[in-house]
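Given next, in structure tokens, is a single chain: the form predicted on its own.
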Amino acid sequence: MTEFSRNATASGTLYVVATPIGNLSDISTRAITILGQVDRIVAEDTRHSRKLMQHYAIATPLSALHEHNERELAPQLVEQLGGGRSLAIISDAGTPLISDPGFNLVRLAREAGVRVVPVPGPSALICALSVSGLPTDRFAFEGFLPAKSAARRARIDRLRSEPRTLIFYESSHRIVDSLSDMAAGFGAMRQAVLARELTKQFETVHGDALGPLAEWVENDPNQQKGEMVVLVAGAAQPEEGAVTDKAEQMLVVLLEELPIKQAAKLTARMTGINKRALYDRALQLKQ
């Protein structure tokens, strides 16, 4: 028995279907079945998605749903779903909604009580993280950095102390400037990985400190082409109980007005750092 029949369990169902990020073989049997059986597929770019449909002989009608028309079309599509039609949403590559259109459609569908079903598969950020060699237990996906340099640098500055592995998408025409700004903002010696053209013929996964990585990409035009994922190691965290720079600054200010013991106690209360470590540091500062 297939996952659904058009007139039964699929009524009013929106399927969020992941598609290959490069290699067309990276699609699940379930995804192919659903794409072939829904009433309509909404795609970010129908011209791009039609190649995938032709490859797997899927004849389901295609409609475009992109950043310029989603707010207008989403209510109409939810009305169709409410009427019992089944729809699948796909993006140009990977899992829909991840730095791609679809959020408004899914939100409105859920608010209308429509069943929304994930059909998992490829995701460039998870694919890149899995082979990066950077910590995978905690990470933060930041999507695309701002296009303008000043805003991009400001965002990087806000992320400088983030301890989790950071993951960014970046366009080919901004990769050189973005890596340069990252090296300046995170530090030239912060470890990073460029994952480019994943699952495709010219796939590249190259790790280095940000300074040398930025220079390597700038000097090789081939590394400035294609789809990019940049991963940056999280900021190093002080050892447990260590006196941080911020705590020391606080301690210095308090020592101007208070005895050592009181300054250390108050700083410990505000920072959570061991009172004895702060007391010892306060003694050193006084000397």
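Between two forms, the rigid core is the largest collection of C-alphas that superpose within 1.5 Å. In this text, all values refer to a predicted model and were calculated from it rather than measured experimentally. Positions refer to the first chain, counted from 1. First, how it differs from the form predicted together with S-adenosylmethionine.
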The other form holds:
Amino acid sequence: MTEFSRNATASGTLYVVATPIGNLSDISTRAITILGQVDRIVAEDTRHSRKLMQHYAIATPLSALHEHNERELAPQLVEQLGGGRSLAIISDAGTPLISDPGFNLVRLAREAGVRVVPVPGPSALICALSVSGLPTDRFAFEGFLPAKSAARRARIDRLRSEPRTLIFYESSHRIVDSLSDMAAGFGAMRQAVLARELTKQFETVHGDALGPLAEWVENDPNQQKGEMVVLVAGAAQPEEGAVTDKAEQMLVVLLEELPIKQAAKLTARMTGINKRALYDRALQLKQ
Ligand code: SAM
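Form predicted together with S-adenosylmethionine structure, per the form predicted on its own context:
Now the full complex is given, and it begins with the chain already shown.
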């Protein structure tokens, strides 16, 4: 482990600093030191971040960097970094750039050869995953689903066979519609978890199949309040060697033109599934 130094910041460096997602104590001592020592902090919403600064008596000047000014401001900030100033970027909550501004700044800074240093801390997605009880070995973070229902359903449809645990951010005013679309798209029996108001007074982590979960949230207005993460179990994988839906579709098409033996052989070559299993399935399909 590297020792923590009192003079923690270096000139010409951009620090990407994670801040709490609700509980003000969830910030590292290193983050507090760095925020106190850099020449300037860029924050998504300066009024919001001022509360954190006041709580930790940090007097570093703050300026705003949000989705509306990031493209214009990022080159100027990179110029300042090139001139030897040190900057820290923070967002309203959690880790900057994770469904938050900062991507343009970090990309430009790295392209310009500026040192970009992570100062890790909370992120709602990892916090939620760690208590969800769903598989954590492989997961896919999907950010926010589209706001419009048709686009949201189409996205869910594309994710239907994803085997990894899926993690979504959702807002309180869309949670009922989103859960209902998820239950329709992933199936009402698919396991899911709603992680709401993490690290705050009304923290709730509730797991159930998507159908009952959607109903529970719809019937209880309290569950529709605050900030929330939805986690959905990945699609169950067919047993190794089993004939998948896709392989069966291929067989059906090939059987229109070819004898059973050849259709099974070609499908086996394309899918890697056992030829004998495909032959047996083709026989059943022919009957
Ligand atoms: N950068 C943040 C992070 O690292 O988690 C995420 C910012 S994103 C704009 C805000 C979304 O994160 C919320 O709509 C919610 O989905 C999730 N979120 C943030 N804080 C949360 C909390 N305390 N409990 C549950 N979800 C939270």
